[in-house]
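Taking the form predicted on its own, here's one chain by itself in structure tokens.
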Amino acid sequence: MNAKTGELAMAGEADPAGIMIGLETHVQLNTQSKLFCGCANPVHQDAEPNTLTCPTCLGLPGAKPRVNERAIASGIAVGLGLGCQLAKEMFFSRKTYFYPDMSKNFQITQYEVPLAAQGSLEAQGKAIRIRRVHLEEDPARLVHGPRGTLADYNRSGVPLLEIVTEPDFRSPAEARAYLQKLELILAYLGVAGGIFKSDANISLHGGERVEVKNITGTKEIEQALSYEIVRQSSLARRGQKAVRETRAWNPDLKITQEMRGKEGEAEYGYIFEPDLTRITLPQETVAKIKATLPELPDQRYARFLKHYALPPKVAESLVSDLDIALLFEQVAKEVDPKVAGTWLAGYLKKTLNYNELSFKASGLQPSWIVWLLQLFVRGGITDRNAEMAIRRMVDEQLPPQEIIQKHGLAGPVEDPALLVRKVVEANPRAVEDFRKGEAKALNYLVGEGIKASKGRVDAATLRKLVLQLLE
């Protein structure tokens, strides 16, 4: 054991070389109707329990499924976006299991021949192999409450796309980066609807594979896997082995908990779905979908670098949020692209993230951002007060003209040189410290100047005037 491995073991972690992680990610598609019937897809609306149902999605005897062509088209788009090989012919199978959320005791899914396979996704410079992309139906939703556990069949039959990777991850951070990139690609393709969940399979040093189910979001995948690595490492230090099992992630306790022994593929009793025929994917249909694919994140990133000459970090930040990327292209038509990119990737995203808002949900208008940045470029407002204006715009849902007037963020200010003289005269101790060579005294005087001007004079101008007066 080398020194690095020893450090990891002492920290309760495993050597990354011995970690194998694979992900199975399920995303609800945003088709108008469900996968095998004409009921409305509940991802578009809130509805009373069991009101968006029919005999097919309730699993009643004699009901026959029919396939949603739009769901297949969405699956093809994702397969192409992930560089997969598409099946020329596909079919559905029955996966048998006896859970209360599946009344007919089987799930219609794809097993033998998935819609797409053998793709890859690059995240943080590492290529993650995509084993398969396939369609299946969502089960019902179980609701636990004081009256016991009830089933809401509105969700039953919602089209799910499952994206399965090879066990290529060597750390929870890699898994999180992959999911962030996958979620972004799905957003660019415009196919994602509601729930975005992953099941993770993890083993350490060739031990048994443990499945962790129902991990929602990208942050929790890292938390769940980190916990499981510590748990399995702890077992190994005590001379015990991890057993092959399925565990559930508890987001409240931040731990994984035992659910059941891990089923093998044979236990699901896969058989071909007899009520659905084989489906041929016409090459002309695939070609049409391929021709209409939108610009994907990596393509947009490369274009932003080349066309707008943006710094890589700025371009990456813009592209990582589709709404912000689209906003940037609007603003860059009327404001210098480098100014627009810096402000949107920095101040605007920081404010939205702090308030846990997307741009669409913020109430901000593109024209507001354009007006404010044009004012900044003309020197009509300092960077500090422009940032304050963005914060106020989000808080108060008002355009920048009203925000600036209401809070006095721009406008006439007394002669900056006279203002600096007053600040210097009011702070003799700081002046004395400055003359002794203390650099922080200069920063203090500049800060006092910003306060005195209410942010209307920028820090660079104040610093220059202070130095001219004191040197």
Contents of the next structure:
Amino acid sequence: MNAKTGELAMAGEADPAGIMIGLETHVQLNTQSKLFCGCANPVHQDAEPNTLTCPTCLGLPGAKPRVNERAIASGIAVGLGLGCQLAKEMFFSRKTYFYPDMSKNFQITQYEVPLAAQGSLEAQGKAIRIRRVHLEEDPARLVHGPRGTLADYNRSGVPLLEIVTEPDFRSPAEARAYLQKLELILAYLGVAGGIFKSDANISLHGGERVEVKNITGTKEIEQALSYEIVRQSSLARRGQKAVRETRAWNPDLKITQEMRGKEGEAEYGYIFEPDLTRITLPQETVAKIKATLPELPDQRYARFLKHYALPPKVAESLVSDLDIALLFEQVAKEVDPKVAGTWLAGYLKKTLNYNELSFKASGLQPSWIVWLLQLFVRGGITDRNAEMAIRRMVDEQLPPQEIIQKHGLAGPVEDPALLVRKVVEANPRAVEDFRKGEAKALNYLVGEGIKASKGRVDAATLRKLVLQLLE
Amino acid sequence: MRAAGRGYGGMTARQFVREAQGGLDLREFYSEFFSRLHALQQDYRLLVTMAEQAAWDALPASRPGPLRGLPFSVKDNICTQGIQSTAGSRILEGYIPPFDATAVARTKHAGGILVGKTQMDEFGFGTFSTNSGYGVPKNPLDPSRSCGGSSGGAAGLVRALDLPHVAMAESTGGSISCPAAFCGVVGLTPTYGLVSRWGLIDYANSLDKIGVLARSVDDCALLLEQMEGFDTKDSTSLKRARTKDYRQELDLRKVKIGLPKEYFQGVDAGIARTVQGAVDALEREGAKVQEVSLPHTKYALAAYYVIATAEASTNLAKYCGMRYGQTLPLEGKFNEFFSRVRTRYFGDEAKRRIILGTFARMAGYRDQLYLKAFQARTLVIRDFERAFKQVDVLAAPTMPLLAPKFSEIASLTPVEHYQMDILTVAPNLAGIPQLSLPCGELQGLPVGLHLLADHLNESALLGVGRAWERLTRPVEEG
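What would the structure be for the form predicted in complex with the partner chain, rather than the form predicted on its own?
Following is the full complex, with the preceding chain placed first.
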């Protein structure tokens, strides 16, 4: 992540499809209070509509904003995390436009000079240049219902960070990879609150730039951009040109829809926000934030490779989920790191993904994982049953000791040879097939042995015993 | 006026407070006060809202502080909890703020009693208070003439009331000094940032200042002492220790007064002579007088109107019928609804300034107008910085003309109207403190002497003001 990789990306020619995409991403910050008043930030609670408000965020006559310094600190942390240059002096501007979600019909934002600029983010081996990072206030939430449209001002004034890239993406997949990485960096920095929304600018073969607004999350970005590429390409096939316009992403229909054309382009008439003074960022404050900046994904990945000698794929998988990465470090203190890494990146993540749960939400305790993996390393449970135990632990919210006992997933089998003899006797046709030279029959018998032992005898042992008996 | 009124008539605010602290019957005083106020309202329309019931309710709880029992009025663009605050605009008719402006809260805390909300040009847009949505206040000296603006109701009330009272007012480009001059009262506009703007309904935030209109320099000082000081709720309020006392008189022999030559050009000859006479009197008392130049004065008016309207056009965006104030039945698209409400309830001058201000900040004009105006503002500020290296106080006429008749005002074009502010906009652009004092009469109408000082040098301003008062109309100090 340095300026040099940024230049390389810039020097890259547009690919044959001629796709140029830039993103503007808005993320709510998780500060305790709002950006310009002392009201509680609603990202921390499920509050009744219009209960987290005051004269300032309601835009009452005579009310004035004052800047939440914690929000600036969060913005600085993100700027540093994206390798940006920080502004020496900060100020805010008014962006004026009329809309029912606006408490003042102007938004306090940063225009001429953003909080941070000229950074870079590396996603899947490609450096994406960050043009600017700035702070602004979220408008109110509009709720459309049978009584008409209602406004909930709880969201009015929530700090938003807008992160703008250069038009460096050449495919929807690159845009998605970037957003995933950005989301991860924000998670590592511990600053993100809620909504993670993007607007995309996209053009094909140097044609007019189309803006697509309101794309939520990382999955939709790929869908929205793919749709837009197909739309613009089919226009071109029909001999038409894409026009400069703003379109909205409709996540239900999975299409982009016309919002306004070039003639409807907004004129915001920016002025300096006269209620706020210019803020010089004290060097000590910046130095302090820099010193306390947490380890970021790329740094943690490098450390995992070096310190734990993990395979790159495993390290990457662990690092891509902050909870899992932290769990790994805890578990690796008591379990062979390679085993811990493989299990966490593999079976554990698979189980969590299947249940659509984060580790935090899964109810699993780190001590449970440690106990189970230690048992596995000692040979006290088979690979198959350890995986089964993880699944059951999530389902039943019980520690592994109880799960194993309840479902008989581990423990000695008195006489494995006797068990194999019974399996062989019960399956004469398989034995016959085996003798005819069908390799699959052996696998079948081993499988029956695993079933009969409830997985407590591993496949290698069973195979050896079956072969001994039949040969 | 009955005997009791005459008894209070000559009192300074400080003397009245001392009486109130000593057990003066405030109920008797306020009976007198409100009967007088009702009569004045009939004659001159100086108030938008009278706060009689609120005053009676506040009396028993009036705090024994430095403003104990003192009646104060508040310009209608300063929010008062539970009392309608419209900023003179129909669009805010019926709007009752849920909080007090910091200046109001501090004044109440010191024992002051709110008596009413004074008339003004809509949002402060005007020089004659003729742009009010609630009728036009008339000058008590001659009801066919204007009180000045935009704090016309406040100055008129100070002039008309022969009772202790101070008026909390506000200036963006001269809205305290102008009506002070036209009504022959004292107007103090403090340094920008000295008094918190929390609760002030914005006209142009980088220029708005809460100040005082009163009968004497000391009355102004008394209210300023209570209002001023840092407030966390206003980021532009200045972080400094409060000056608890503005009572010092200056030794005129140690004062250097500058006469900015540009401020005597294009001024009514009689007014220029009257102001020169006042300065001569101060010189005879020992003040050193010299001519100074403020060469960028010619840019001040244009810079002021660009910055003020640009800011105003964004401030007024919030008034759209959706959350407070006047509204209309919901029909059509949201922007059609907003336009209908704004068309119906904003006055002509508000619409004119929204259009001017929006134009000045539009892409393509922003560099030539809005950003250029900031450069001009810087030049104006440097003029004053240079001048205050040579002199302590600048003296000039407050207004280029005497209080005009309404019939004369009606024939002015908007540009001629804006030119009335030619002497007051530069000090307001620079955010320096200003004091307008009555310094004589012409044709029976008062002439204003405008004293200007460097940032936060209110003491010099008030000190010279006191010396001038001692020369002209000795007031027994409290």
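Basically, rigid core = biggest C-alpha set you can superpose within 1.5 Å across the two forms. Here the structure is a predicted model, which is why all the values come from computation and not from measurement. Positions refer to the first chain, counted from 1.
- Core-aligned CA deviation for Ala441 between these two forms: 2 Å or greater.
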